[in-house]
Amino acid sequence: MTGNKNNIYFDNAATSWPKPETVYHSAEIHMRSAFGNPGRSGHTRTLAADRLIYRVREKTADFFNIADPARIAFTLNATDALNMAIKGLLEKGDHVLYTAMEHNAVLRPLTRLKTEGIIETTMIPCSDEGDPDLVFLENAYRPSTRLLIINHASNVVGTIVPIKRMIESAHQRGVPALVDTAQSAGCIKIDIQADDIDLLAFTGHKSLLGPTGTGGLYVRPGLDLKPLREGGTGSQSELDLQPENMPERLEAGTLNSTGLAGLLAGIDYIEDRGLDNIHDQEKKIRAYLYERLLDIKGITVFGPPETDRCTCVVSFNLGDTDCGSLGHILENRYGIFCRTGLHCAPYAHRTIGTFPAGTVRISPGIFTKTDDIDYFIKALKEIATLTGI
């Protein structure tokens, strides 16, 4: 617990805070009044829960321009969705392409399958600003390539990659693409149909402004995945095997309907404010933050300077100061909450030259004000002076 009275939250890339008041209210109302288990009975409480899940599925489908809401399976988070996609699609002998900016939610499942001798992998190198080498990609496909995995926006430096161009490259070879939108869903327009996305993993608790324990996986029609989990679905209970139809194919067990009620309110809030308006606001905040950081002696800022190429994420180091120590000072002396270290993306840090120490990551959100940035910059300048940088 910080001893400072301030409460400046700069860790929205980990989970967004605060949430809109409607998110808190919707989750609470659902827990208090709509307590039925969706799909598990015929009484009114269950039917109310069913209707809620259907509304969230429709809302999410509309948000991503998905034609059939049933192609969305709700998950615990993006990590859960990525595991579903990777382990549900790949077979022995398959080859996978992925970028150097991937999160451990991709790296670890791939490494497990590779270590067990099931798949082979090739990492697409990226520039020190996080841009994938598209020439390398063009030459990396094999006859056995079964999947291209793309981190839409880096959780370390915020770089947004050209998913449409990369997906087109994959589709020319008959390879499906899995897009990780953990850092982009809710702050950048994502169009399943326009970008021809095959598999899309998203989380509800970041820029979609919902509670933790929510997320989803979109699976395009015609693409079949083995279920990661099997069990009760409330439908076709006479079957010994998991149903073939979506979303029951991938949704086993009781859904987090309370969390999904909050997620519905989060998406409603984004649509009311306008996604483009939110993106413009976050671009202005990032530009202001980036510019002010460069005024500090001894600071190194990572990632693209151009705001249009990034989400609202900035990583930096201050001289030789240990980033973990700097984060501790920011919280305990100034009441500023941020993320330090490797951010679960070791190869991203190798790419930008900050491995193994990592960086300090600042990720403002939609409720961040320029006054918050000013206070943060003042704190950094004081720390730089005290440490003799």
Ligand SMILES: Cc1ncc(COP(=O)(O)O)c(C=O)c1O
Contents of the next structure:
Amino acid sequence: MTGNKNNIYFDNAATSWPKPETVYHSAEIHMRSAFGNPGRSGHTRTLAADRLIYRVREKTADFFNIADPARIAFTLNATDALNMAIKGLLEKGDHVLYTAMEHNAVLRPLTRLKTEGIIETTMIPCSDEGDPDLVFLENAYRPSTRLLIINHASNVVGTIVPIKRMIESAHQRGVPALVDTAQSAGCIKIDIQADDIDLLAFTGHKSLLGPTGTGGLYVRPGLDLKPLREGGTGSQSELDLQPENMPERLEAGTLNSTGLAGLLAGIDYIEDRGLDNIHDQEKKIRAYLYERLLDIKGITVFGPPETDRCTCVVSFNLGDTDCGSLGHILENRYGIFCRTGLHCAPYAHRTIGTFPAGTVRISPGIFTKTDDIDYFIKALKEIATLTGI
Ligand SMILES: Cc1ncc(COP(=O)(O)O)c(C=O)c1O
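So the form predicted on its own is up there; where is the form predicted together with the named molecule?
What follows is the entire complex, opening with the chain shown before.
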């Protein structure tokens, strides 16, 4: 079957592809025609760029049910937003709780602050399906706990965690919660007000279908973060320090308006198709993939079998085959692109028992068809036969 089909992209959890046509188009049109720098000069081109940024901010606020769009700062990606939240909020002596499913975008900034003697941390263990131990959480707070960090959906196994319950638990102790929605925004409904989220980091280039270089951080009114970057905002230039008001407080330097034009089209596309419809379709694809994988001799599939509590991500290993070699064969023999290894989440792999080798991760996207899955399963069966599993 080698070469029957090519270019099957199963790495949407890393970045989504293809994008809707309107995303390419909007970014291109913006770059060609709207050449003003938003918030800077007073001429009509700048004002047009300003209006675009305003529309993206309003659209994003509406998408997450955020009452005041000015509480969103645009960032380069989720990593940037998470760094902004962690380094902007925490002070010497603070204690932080985080789950074992966190990405290095959370783990590494925390480890740096801990190593420098600034903060203390406690990791909340998770089950081998990626569910945080809520009893452990209840007993882990200290008087100095200043932040709870939750990865909303695992990038390794797709498990969606009960953020509302965890945030309620944190709020009972006056602790704010930072939710990493890199894997959930654009897949499942997120409602800042209903879930009572204090800080939300999102990325534009995954399920929100925008270009790379886009993302953002929502900051609840009343929470003041020290800026991660300082510099020009185009406003209040007479101040020696970064302005106090949002979003300028966290947005120094020229924004990625081309990327944000694409992100606006990405969110528009999701709204036109309906987030619930997209989620239903992804659930069907994941269930189909999960079930067909279980057919393969020698396979171990990780993550919950129930599709209802997962995003469209599945991890597996095939016998003792090195996952990197498997990814290589999938690409070079069958034109299938997936991610292998630790997926920047070493403690998630320790939790599911796949550290240090990792897994093969399949993350279909909104344009994946069941016959793409069929082709992949056939390829995997062929590999299993060839390798004698
Ligand atoms: C759970 C999680 N958090 C954070 C990130 C970082 O996202 P970005 O690459 O947009 O910075 C990722 C990326 O894969 C992720 O899966």
